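Given as structure tokens, the chain that follows is alone and in the form predicted on its own.
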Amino acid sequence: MAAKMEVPFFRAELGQAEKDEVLKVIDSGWLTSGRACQELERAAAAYLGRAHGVAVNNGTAALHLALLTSGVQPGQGVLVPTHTFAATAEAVIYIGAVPILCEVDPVTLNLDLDYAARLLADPSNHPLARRGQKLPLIAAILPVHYAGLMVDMERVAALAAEHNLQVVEDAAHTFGAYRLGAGGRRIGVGDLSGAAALSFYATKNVTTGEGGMVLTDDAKRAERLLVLRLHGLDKSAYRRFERGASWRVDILELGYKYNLADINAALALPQVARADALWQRRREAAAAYSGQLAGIPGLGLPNDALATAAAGGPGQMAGHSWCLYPVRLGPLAKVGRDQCLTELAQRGVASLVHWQPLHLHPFYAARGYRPGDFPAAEQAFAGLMSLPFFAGLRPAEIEYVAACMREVLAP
């Protein structure tokens, strides 16, 4: 075994650049939101292919304001896979909507498709009905990209157009991530969906430390989140100081404190530009930790064949944006998951859980849900362990983690 050394599970890629820009807004003299979040806003739109882009203070909000502006009204369900944060099914909740948890692929974890039509075509199947519930009419779908990799998004369209379904994409982890359609056409994160909601968390492939950003290809609707992100206010108060500007500013509807500061903004406008070098690195973390990990008895990795295929194959992995990277604890590992991450933290290896299913938490529990209801994720879970991951992880990092997990897992 080598040397111990200490792993972070994350480290950010910060470097001269990035405190260049925090510079420059701090020199500006205007720290909240103005210069540096509307290049951003405008950077981050044309990286990813999309007319809009809103920044507000982190992806919750993000999340909460294009479920807002979807037209999901009060008392509807919202499809949301049971695999994800909390931030997911909350921010349905803070617009007096129902998340209706689902069931997830098995091995990629997001959205099971096949669940969610038949649940579509009969509301009975899910297990709150069961139960005796009445479920909510369905107005929407939120498909979660977990880790990176990208739901089918042509298929959930189709669903949403066959029950009238409204779609908001949660991409918190899939920035420039795609998908291939029909014809090998790259869907990217927005495009066949109202609004996609993405998270600038300090882990995330681009980072503002908190922050987020809601895209969309609707001028009408952007306006209304410019209006939403700042107390319903219709002018910023960077437009309020613009030369020959009226003082006057007016309350158009309820509003929030969504807005992102400008000292923020600043540090992500670097990792846009660069954004291609650092997916590259990303990549590459990934493919080594795959050929250094191969073989261990009940190690699944989320680039091995099994997941390639439930992925829909080789074409599909390389649009995987690779935010986090998963691995999953079989029967015949030697260890469990606990015990696993608990020798991995005794070797200096700092691992995490994303996450545990929201219908095994007491809230989802006190609205009906039990153990039992998604076997496929609560299955998943049971193994369920994410690896230190980020653009700046050395080969020596990766090489010691692996070797680490053949300590633990090799019998």
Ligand SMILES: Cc1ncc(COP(=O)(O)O)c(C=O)c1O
Contents of the next structure:
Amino acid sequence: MAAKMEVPFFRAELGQAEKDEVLKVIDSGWLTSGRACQELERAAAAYLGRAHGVAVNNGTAALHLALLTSGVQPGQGVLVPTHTFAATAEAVIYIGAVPILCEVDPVTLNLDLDYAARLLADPSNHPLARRGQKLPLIAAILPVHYAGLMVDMERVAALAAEHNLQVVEDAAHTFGAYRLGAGGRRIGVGDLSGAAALSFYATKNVTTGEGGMVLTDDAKRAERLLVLRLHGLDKSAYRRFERGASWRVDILELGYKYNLADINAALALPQVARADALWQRRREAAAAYSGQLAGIPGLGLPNDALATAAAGGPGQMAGHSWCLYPVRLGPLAKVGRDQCLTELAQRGVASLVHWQPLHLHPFYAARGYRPGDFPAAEQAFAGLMSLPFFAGLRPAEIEYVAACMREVLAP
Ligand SMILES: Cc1ncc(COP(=O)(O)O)c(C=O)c1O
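Same protein, the form predicted together with the named molecule this time rather than the form predicted on its own?
Time for the whole complex; same chain goes first.
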């Protein structure tokens, strides 16, 4: 075994270009949302093929505003996979709507679209309905592209058309990801939905430290998003200082203090410019891990044969954005997930779990969910862990983590 190393879960890849952009903002004297924010909106939307990007101060705010402008009304239901981060369902509750938790595919951990189709055909199939709760009218579907693997958005769009649903995408993990659709067409984030929410949180593929963005092709919606992200005002401070602009500003509706500061936005400008290269390094790190972790008994990898088949074949894996590298300990693994995490930590390797399914949290138990409601999600969670993963992961770090995994899991 190699000498002990410390491998962090994440290390930001920020260099001179990022420092220069931040200094430019400081030197400009304009610290709140302004030029850098607008540049980031233009650059990210252009890279991702969307007409509009509206930057906000985190991905949760992006989800909130995407839902607020979706047409979903308070009291209506939104389908949310139980395997997701707190923010996805939380944002549904922010607008007064009701997250209706759903089962996930046992391999990809993305929303199980067969389950969603059955539920839409007959909501009495839902565990809450079986226990006597009356489900609200289902008005929207909120797919999450887990770890960077896109949900089959063509199927989501077909379900939405059949059942008159709004579609909002949780694209926190999917900067640049795509999926091949009918005829080999590349489907990116926001192509087949009204709006997609990005996160620029510290560990994401492109980061502003904290930040997010709503992507949409709808000009009217983008205009309303701009108003909502800043107190419902018809003009931002930056626009009030434009040449010839008036000081006057009107409050149009209830808004929020969700604008992204220029210092944060500036950090992401060089990352968007080299997003292809950053993505390629993530692909290479994922391939290196998979090569070195192959063959450990009971260990499932996010790009092994089973996962690739579940994704729809190698062509679909090509569009994976590799935000996370989650592995799964199955029944044949020598130790359980928690022991594996502990033993990795003892060897200096930081790993995490993404995530405990929502329905197993006290907040959702209080809303009527029970263990056993979504068996595929629960079974996956029992063995799920994310290894250190970021674009700048060094070959020696990958080798060390893989050697530790072998040591911990060797029969
Ligand atoms: C799937 C998912 N959705 C939403 C969010 C929320 O993003 P943020 O932390 O930027 O608010 C996260 C954050 O990690 C996430 O992983």
